[in-house]
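The chain below stands alone and is given in structure tokens; this is the form predicted alone.
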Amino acid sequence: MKQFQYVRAANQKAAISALTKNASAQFIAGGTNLIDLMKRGITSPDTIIDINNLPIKAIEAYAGGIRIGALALNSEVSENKLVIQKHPLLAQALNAGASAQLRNMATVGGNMMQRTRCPYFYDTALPCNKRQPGTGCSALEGFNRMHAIFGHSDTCIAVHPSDMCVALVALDATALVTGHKGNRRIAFADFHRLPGDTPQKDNNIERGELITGVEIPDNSFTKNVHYLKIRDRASYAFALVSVAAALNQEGNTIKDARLAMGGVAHKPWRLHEAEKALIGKKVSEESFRNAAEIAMKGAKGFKYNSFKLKMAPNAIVEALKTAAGMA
């Protein structure tokens, strides 16, 4: 790890100010993912900005939804009384993701900023277009076990391995970021890209923004959710595939649906076309499987990880029949 400056920024100002003055700097709250980063040479900052005086950490109600402050931490936000009860699906995600210990530093807006795990990423040695633009996708021709089966390009298999957002994708959640030009609201859906040709450009922030928070609407998935995520151990592992699955249920019937999938694409991947198929259909297996069908469309495996295409549907499936109350 190469040296770098340390700054505390005493308020938001301060902080985007510091940003943009030196290309190379960044922001660090948790630091999670980032001194992992800056240990394998992946990233070197010449300054760190450090932002955990700022006063964006409060988890509160406004009208019509609730508000999480980007350096909320996971573990607050997992236990919060307003988020278990207005949104379970976001506290089952967020109880998921990595481990106790890490979930007590890591932040909501560093969560949302994390990087992709792909092991050719973090292999300096191996070309990576995200690492290094225009140098090649070892993971193409690799073991790319772990990798992406939607939205992938020629450029780029990797997936997004945050949990918490894919919660946040199902919930129609607001990223809320701030800047020299002033405030901007992100729709969750829109703020990770899918690779494309420019495969380095994980989201849709732009130099010398700062993420202030996220809201998320108020809704009727209160009762009937599961988050499933399977993996090869059962904590502290990154999803082979995962599914936030909520239902609005009236008696046997399906009045609406929210579905969204993790391990399977470069961004959180929300199944609206399965959410219309449950629209009005009764809560059964069959109802289920047929939105899962419908949900793969689309989807092409790799050598190492063509399982993915037989392991998702069932994973819609399952999770579907955990929410209703069937599994």
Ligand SMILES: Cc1cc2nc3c(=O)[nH]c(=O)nc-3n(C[C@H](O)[C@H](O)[C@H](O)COP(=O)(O)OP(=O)(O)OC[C@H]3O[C@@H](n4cnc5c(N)ncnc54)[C@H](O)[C@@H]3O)c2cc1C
Given for the second form:
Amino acid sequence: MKQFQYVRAANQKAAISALTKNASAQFIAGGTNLIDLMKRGITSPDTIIDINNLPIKAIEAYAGGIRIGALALNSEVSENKLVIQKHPLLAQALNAGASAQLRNMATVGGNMMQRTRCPYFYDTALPCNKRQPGTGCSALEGFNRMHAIFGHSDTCIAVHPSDMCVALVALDATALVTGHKGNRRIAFADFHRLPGDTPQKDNNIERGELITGVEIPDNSFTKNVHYLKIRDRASYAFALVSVAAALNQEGNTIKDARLAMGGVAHKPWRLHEAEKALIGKKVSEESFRNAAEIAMKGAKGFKYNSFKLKMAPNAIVEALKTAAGMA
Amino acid sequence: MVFYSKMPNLNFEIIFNSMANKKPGITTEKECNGINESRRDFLKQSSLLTGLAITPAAVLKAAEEKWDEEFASSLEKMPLKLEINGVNHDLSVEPRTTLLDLLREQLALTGTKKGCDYGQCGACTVHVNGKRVLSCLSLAVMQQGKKITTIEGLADGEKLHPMQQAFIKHDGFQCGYCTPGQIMSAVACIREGHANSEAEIREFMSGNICRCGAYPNIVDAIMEVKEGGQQV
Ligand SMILES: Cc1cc2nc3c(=O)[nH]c(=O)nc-3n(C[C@H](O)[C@H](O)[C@H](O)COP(=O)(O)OP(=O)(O)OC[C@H]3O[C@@H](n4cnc5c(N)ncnc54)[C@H](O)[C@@H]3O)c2cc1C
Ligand code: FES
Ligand code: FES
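Moving on from the form predicted alone, kindly provide the form predicted together with this ligand as a structure.
Now the complete complex, all chains and molecules, led by this one.
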């Protein structure tokens, strides 16, 4: 790890100005992603700004939703009564991520900002447009088993590794961000980006901005939900494919639905068209299969990840069946 | 040059400026072959091996001016207060030092193991303010004022902790390398209320990898302690 200066921010203004003034500075929250990347020389900030003293940790209800502070730990969110009661899908997604120890360290803001796990991003000896813009994408013709099947470009086929973010995008969350220009609200679906020709940018946060929290509006998805994560081992591994499924059922009819996937794109992948196709339909495997087919439109695999073209629709059906209580 | 000061017109503390590339005392196993290498030997080597271009200016300066070990290292460190296994420590650490390296290299608490050093195995699990965390991904300077418990702090004098006893009884290890991390994690797993079934234990212990595959026995040990209802 290269040497760096360590500073503790006493308030948000100080944190933001310290970051704005120094192009090489980075915030640190739980450190579970940043320290890993620093040890491997993938990122080498000359200053790290510890934001853990900022008062953005609370999980609270407001009229119409709940607000989760950016510094709330992943384990605090998944064990929180309000979260379990109002958004069990989020609790499930969090518990599917990393390990108990890591969830005790990782924060909500850090989870949103975590970098891809593409092996070529991690291997500093090989080209990677995300790590070193313009050098090329080694994964395109390389070992691309973990990579994207949606929304990829010629410059990058990496996926966003978060589980939490898949639930948040399905639940219509909003990211709360503050910077020297003031506060901004970013719809969660617009927070992360597709790679396009700027894969070095994971998201739409601007230099100098601090995530202060996320808001999740109240909804009717408190019962029939399921987060299904398919991975190489039963636990403590990143998703090959994951599905966040939420249904609002009235009798045998689907009144409303939310669907999103992880492990398939450069951002948490919301499936609007498939959701629409579910509304008004019977709770049945047939409806789910139909939605899954719609969800897969436009998918394109690569040499080693084409299995996802089959795994993803099956996972959607499985997740919906479990959510509906059929599995 | 050592500064630990409140800057009046900035609202944050510049706590520390890490200046040099390497320090004696806190060598990590991966970086250094000989733990007793002196700083000057290292400086000689590093300028020979790595060349001037990538040797930080401060290291070269220290080498040129022949600062003694003591002085050169004092430039790199910042004060840190921690309570470890019930004992207060006034320490001085470099910001890059992980909690794991601090425990092992500076305090000789080698019970906590370094398996992967990247958050992937759980061998380095300790409790910080009662929560199980990975010490390899924790910077020591970020633990200011916190209470750390390591495997050395679990027993009550000569009396082993019930979880240690249960691991012995159930043969919860083979080589033993993962064991301190497993035991710290297992104690937390029960305290958190995540040891209510075999399946739940397996899920909430998944952050501790055992390459000897002692998993079934580890689960048995945890089940026994949980069902025994002892205070953990
Ligand atoms: C072995 C391992 C397995 C894992 N498995 C999974 C998994 O299965 N699923 C999953 O979802 N995740 C997984 N993770 C990733 C983990 O969830 C992230 O590392 C974690 O969420 C990052 O949070 P943090 O608070 O530690 O971030 P940090 O490491 O502190 O920060 C990460 C980045 O976010 C920035 N940042 C932090 N907070 C803010 C803020 N408030 N505003 C603006 N920027 C901010 C930092 O500057 C930094 O660039 C795994 C990690 C490891 C090491
Ligand atoms: S040494 Fe920390 S998790 Fe492996
Ligand atoms: S006992 Fe050998 S690694 Fe677990």
